[in-house]
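First comes one chain, alone, set out as structure tokens in the form predicted alone.
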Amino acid sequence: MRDAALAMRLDARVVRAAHPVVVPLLAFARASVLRLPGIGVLVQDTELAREVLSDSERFTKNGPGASSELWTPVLGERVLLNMHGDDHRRMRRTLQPIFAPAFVRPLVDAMIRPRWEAAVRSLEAGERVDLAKLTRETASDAIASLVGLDRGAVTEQMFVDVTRITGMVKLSKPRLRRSQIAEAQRLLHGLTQHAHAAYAGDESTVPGRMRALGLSEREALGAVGAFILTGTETLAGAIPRIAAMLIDADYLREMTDGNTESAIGESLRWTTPSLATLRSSLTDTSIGAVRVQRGERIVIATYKANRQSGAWNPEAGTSRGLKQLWFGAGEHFCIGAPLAMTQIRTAVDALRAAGPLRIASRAPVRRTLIPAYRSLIVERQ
């Protein structure tokens, strides 16, 4: 590996691209918690970070400040992104067999993996392929099969909206505004009207499934529209950054079977995609030394708890401890987590046999809520 430090800089000027003002004013906050007038408690250790996350007595994702003051009045009062408890728990058993890695590998056999190969093939004809475009194309397609849409429904104009809906969210504003509420419902609506006919099928999708279970169309709908702002972004996000830190460190050359899988760790533990993530205090408590009462906004900032453990380094094994923190933690683990985790080793593997890269050019995405690339030129050196 050439040189680390170089994939680190380059990954930054993505990161403040996206968050211009907040990440570099964060970079200074160096206590384990405090209180940020405006923002709520950040929470930046690690430890605290899984305690806070873990904890479903004290903490919840469904109350003042939370997710839930976000995305409610957006998708409805019954998708996984704002429940909490035992509707929580068991939506999440009703819906985990969609997300097993015995139901994902399959489509992503079937539907992602032959897009790689055509890139590789593409690459090893000495064109030049845009990473960024590649990713959201296939993210879009795993997403579109797994809630009833039809192949190519969700488009980049589409990806585009759905940009457009995360980026209104601001960590200084702890809800959207009426104006915000109506545009996203107006997008959202355009994702998910082709998922009707699903919810009114089997129960191989998402609509179908809770159809099954009785809930309401609209409920359904709701869980569509959620499943699309989780699992188009931020995979999006993660593969071409996780591609560009492996090509500017030149670590592809020296990757094998054996030592993919802890490259793809460390490198999600340094790109962790979703910068934060937010709870509602429950009840009176402490956070470390800090003292929070009921109904104050905890933010968990993840991607500094994940960083705590050094910087990056793909041969050092050291995301393993965090126990893929950058998922989540307890009963709110990410339950796509088995569909990201095998769409990004089908990319990497896939960049892996197209031999030594470079990257001919880049942009970043500006000003949006997960740090992306808008292209990654690749080609072969």
The other form holds:
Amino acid sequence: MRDAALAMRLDARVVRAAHPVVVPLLAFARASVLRLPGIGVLVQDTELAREVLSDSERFTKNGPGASSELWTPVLGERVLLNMHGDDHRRMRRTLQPIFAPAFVRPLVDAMIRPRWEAAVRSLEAGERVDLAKLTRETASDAIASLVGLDRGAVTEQMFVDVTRITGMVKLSKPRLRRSQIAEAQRLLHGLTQHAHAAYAGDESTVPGRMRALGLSEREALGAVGAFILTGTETLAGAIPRIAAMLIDADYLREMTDGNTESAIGESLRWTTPSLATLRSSLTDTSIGAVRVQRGERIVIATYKANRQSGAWNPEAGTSRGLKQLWFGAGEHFCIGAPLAMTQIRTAVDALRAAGPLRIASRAPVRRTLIPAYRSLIVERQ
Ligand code: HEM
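Would you mind giving the form predicted together with ligand HEM, to go alongside the form predicted alone above?
The complete assembly is shown below, putting the previous chain first.
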């Protein structure tokens, strides 16, 4: 590997472009836990982050300052990421099978792999490929299929609308304004309106399964919105950032079938596409040395927690002990992780097949929730 430091420096630009104020400020925050006025209790230590995420007796995603305050007015009350306790567990059990590796692998093989194989052929023919655009399209296609949408009809617009909605989220604002809620609902209505047929259909899609669970069509369409929000931008952020780091460090040529998984894990640790997540305290308690009151907002800075174990090094296996903390921990651990991992592996395998590569040009998305490349143009060296 030639230059891990260069890869990290260039990736840092993507994160700063997304969050030009908060991320540089937090770079100076060293304490494991600290109270930030107007924001909440910030947790940035690996073990304490895991403790909060895993303890659903003390912390909830459905309470003041947590995800529910942002998303319930837009998506409805039963969309996993704003649920808690038995109701949440039941919903997860019902939806789990359509996110299981055995279900998502054939989907990715049929729908996503051919797109990456075509990209490899283009690169081999000496053409340039925009990995950011390709990933936006493939990630959107996969989700569209899972939620029963007609892919062609929606995926181009899907990504634009998703980033408009998530772009409304600010760390300093626990709730969306009324006008933002109305706008988010309008955008989501446009995205989900074609899912009615899926609700009436079989259980191979999210809405069909939710109907079987007894949820109303409105609730099921809310969940469709939630999956579109959680499952597109994260991957469209992750895959090009990981690809760029592996190319910038000239590490692709050293990758084998045997070390690819651990290089991906390490790159997910370093990039942590979903930088932070929210909880609300259910009780008066402590996190580390900091006293926390019932109803307080907890901001878990997962990206800082994940970086505590050292600089990015795809050769070192640093990420192994973290149990994929970049996908969360405990009851809300990312249900889409198998889908995400299958897509990332497909993309990285394609890049290995096409390599050695260089980056011809790149541009980040500015002021966005999930750091991402707007364009990442690659070609063969
Ligand atoms: C690299 C890509 C991804 C990353 C880094 C990621 C990260 C995360 C994290 C950190 C959480 C936990 C949040 C918390 O505890 O508050 C989460 C939950 C979730 N993710 Fe992902 N995610 C990714 C891809 C996906 C995909 C492809 C889907 C597909 C729909 C998805 C759907 C969800 C859902 C529905 C939840 C909520 C689960 C629950 O509350 O029970 N994610 N994700």
